[in-house]
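Take a look at this one chain, the form predicted alone, written out in structure tokens.
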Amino acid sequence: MASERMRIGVLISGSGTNLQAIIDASAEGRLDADVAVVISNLEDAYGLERARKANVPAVWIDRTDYRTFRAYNEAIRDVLLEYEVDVVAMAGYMRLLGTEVLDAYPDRVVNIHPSLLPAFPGPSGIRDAFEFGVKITGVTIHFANENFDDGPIIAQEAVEVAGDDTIRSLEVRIHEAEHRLYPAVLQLIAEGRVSIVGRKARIEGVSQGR
């Protein structure tokens, strides 16, 4: 991947703001990679429109067209392979990804989560952290595995919870952190600087205490 631009397949379920951050970073030269295809499990996900506006292939794969979870994930895998994807970026994809994709892209499937994992996993990480009353939350980017919000952590960014925060104001700052961190981590991957040693992710040139 050092001599050619990395090709990213992005999986989405919703509005696609992290997808847009990746597209923008690529266009602005901050990310030595291109979005090769965007795949959604929902037909009306606005992220598909973002892809079309950026002239990126946008694919809806309807779960109800497949009798089994395995067949559905095989369809996702086949589209990723068709577009010669190097790295898969889950960006608000709200389904568990099957081993059919994970095995086809070992240590090359990345996910983003709006909390400091392992704290507050699940679909409502921002709300859960806010209602628990933490003073610090944040964003995590990690390699995905067959479990929700699990896998070796690549990078995290802390976000302070202010005394006058609402869930909405906290969401805004969490998303700002996501939009900074995700393209930056994908750039590290494009540079070949991220690896897994044992059960932990390592970034070349960065001292990590975890």
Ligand code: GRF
Given for the second form:
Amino acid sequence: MASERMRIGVLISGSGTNLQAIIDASAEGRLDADVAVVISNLEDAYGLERARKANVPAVWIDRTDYRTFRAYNEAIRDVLLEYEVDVVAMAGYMRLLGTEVLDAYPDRVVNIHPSLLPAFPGPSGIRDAFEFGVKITGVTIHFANENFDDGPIIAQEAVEVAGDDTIRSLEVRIHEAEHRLYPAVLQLIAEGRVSIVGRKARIEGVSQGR
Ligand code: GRF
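Form predicted alone already given; the form predicted together with the ligand follows:
All chains and molecules follow, beginning with the one already shown.
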């Protein structure tokens, strides 16, 4: 990855604002990597449109076209390989990832989650933290495994919950943090500075995760 630009495959299911942040960082020279392909499990995910607007190949892979979870994940893997992807970034991909993909990309699949894991995993991390009444929540980027929102944590950014926050105002600040942190972490990966040591992710030259 030293001489050639890293190629990122982004997996999405929805609006793709994190995808957009990655595309923008790449275009603006803040990320020495290119989005090689965007894959969605949903045909109407707006992120596919964002990809097309940025001239990035946009691929819809319909789970119902495949008889098994395994065959579906093999299809995802094959598209990633076809586009010569180096690193897989899950950005609002709302399905589990199969070992077919994970084994093809050992320690090279990352995910973003809108809470400070291991607190509040699952599809409604922002709302769950807000309703619990935490005073600090945030964003986590971690290596992915075959479980939801699990795997070695690469970086986290804290977001304070203010007394007058609504779920909406908190969401805005969480997403702002996401859009800062994801391109920054991908840049560290592009620089070859992120590795897994034992059960933990380590960033070379950084004592904390940010
Ligand atoms: C983000 O909050 C991400 O952390 C979570 O799903 C959301 C996706 O948003 N996994 P977007 O599609 O990137 O706008």
